[in-house]
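A single chain, nothing else alongside it, follows as structure tokens in the form predicted on its own.
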Amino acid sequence: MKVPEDDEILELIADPSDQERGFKLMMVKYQKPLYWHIRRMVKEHEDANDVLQNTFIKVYKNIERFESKSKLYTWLYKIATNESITFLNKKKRIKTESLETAELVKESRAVDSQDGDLIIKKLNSAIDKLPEKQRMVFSMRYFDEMTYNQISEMLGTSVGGLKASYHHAVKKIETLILEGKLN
């Protein structure tokens, strides 16, 4: 099945008789990339699924506010990013120190037990050590291959600031990997 272009999807959503079909097509087109964008931020599969579901609910409730000033995927990524940040902030408030320690032990065991490329493990470990904003900018730029302008539109940050964040993130990752300061 060929997925229509964004403008065709938006036309279907605008038509009450085709609205459900339009939303289904939008989900087919963007579910996987949004899931991986969210997953890199929240880490856990179950959490990523919950945030993705919240993202699509928010999109459904607010689609009439989409003004086509930006591209549909930019708007969707912005909502997904905001939902991920909200989730992470709630998770930080709820967790106690002992729960955080237990989770870190669980995650480290899961990584150790998986067969995988050592380089990918080191990269992910280094990314996890970055401050939240640098981690988001690095993931959007490196994994999602977004332009600085797209990221700027989503995060409401200047392109210059994003370039600096990305540069600092890359340098920190290089230092962590080269100096062997990873678990």
Given for the second form:
Amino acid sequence: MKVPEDDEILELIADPSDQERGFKLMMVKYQKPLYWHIRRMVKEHEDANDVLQNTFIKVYKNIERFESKSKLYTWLYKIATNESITFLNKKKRIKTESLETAELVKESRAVDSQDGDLIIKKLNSAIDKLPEKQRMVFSMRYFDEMTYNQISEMLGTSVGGLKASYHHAVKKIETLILEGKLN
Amino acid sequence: MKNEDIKEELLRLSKPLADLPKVEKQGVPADYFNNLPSLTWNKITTDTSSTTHAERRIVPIWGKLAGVAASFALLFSMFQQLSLDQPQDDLPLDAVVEYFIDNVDELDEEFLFEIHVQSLDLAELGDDALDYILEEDLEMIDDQILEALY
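Just the form predicted on its own so far, so send over the form predicted in complex with the partner chain.
First the chain shown before, then all remaining chains and molecules of the complex.
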């Protein structure tokens, strides 16, 4: 099936009789990249699912405010990022230490080093150890391969600041992986 | 092209990391993406007010206080540096610190941070201080300083 253009999707959404179809097409088109963007930040599938659904609900409620100055994709990412940050801030108030991270680290140690998965687990553990904003910037650059300008538009942070965050994150991950400081 | 730029940048920063395969090992329940659009649409049509409360962003007071405290700690280190270059009786450090403690409520957090950042070599900062800056006060730092650092 042909992937619809954003313009087509927005036209459908603007028409009350086609709104449901248009919105579902938008979700089908963008749910995977948005899901992984959110999942990298919140880690657990259940949390990512909640945040993603809230993201789409917010998109639905604010779709009339979307101006075609920016790309639909950028706007969606921005909302998903804000929803993830809101979720993490709420969670931070409840839980100060991430049990998931502790579990991951424990797990990565338990696996024998001959397993190629170990390095992936180490990478994930190292990413989990980054401060929130660095983790977000690192994921958007490393996994989503976004330009600094795109990230800047989404996070409202200067390009210089983003470069600093990314470079610092890379150095920290390298140190954590190479020097085995994952505890 | 964009992809190549990112790869080259990573290669410059960390060859070991650039050599790692980019694999995501997290699982997603079967049919999750097939069912999500319908589930979400049902939620949208039945629940119209569930997220309005989340739109308000509250800045906790402790965040501000932590900012002031961190700025103060950084300012303190600045004065420690300054004191090495000046005669001891010119501007006693204790008096300066006492003044700031007494008047910290009246001082502008951004001002404290700015004068600190302008007078310190960021490369000298430890990881924790740099993390704090990158997480909380990035916008207060001049882009050129950041570019020069990295």
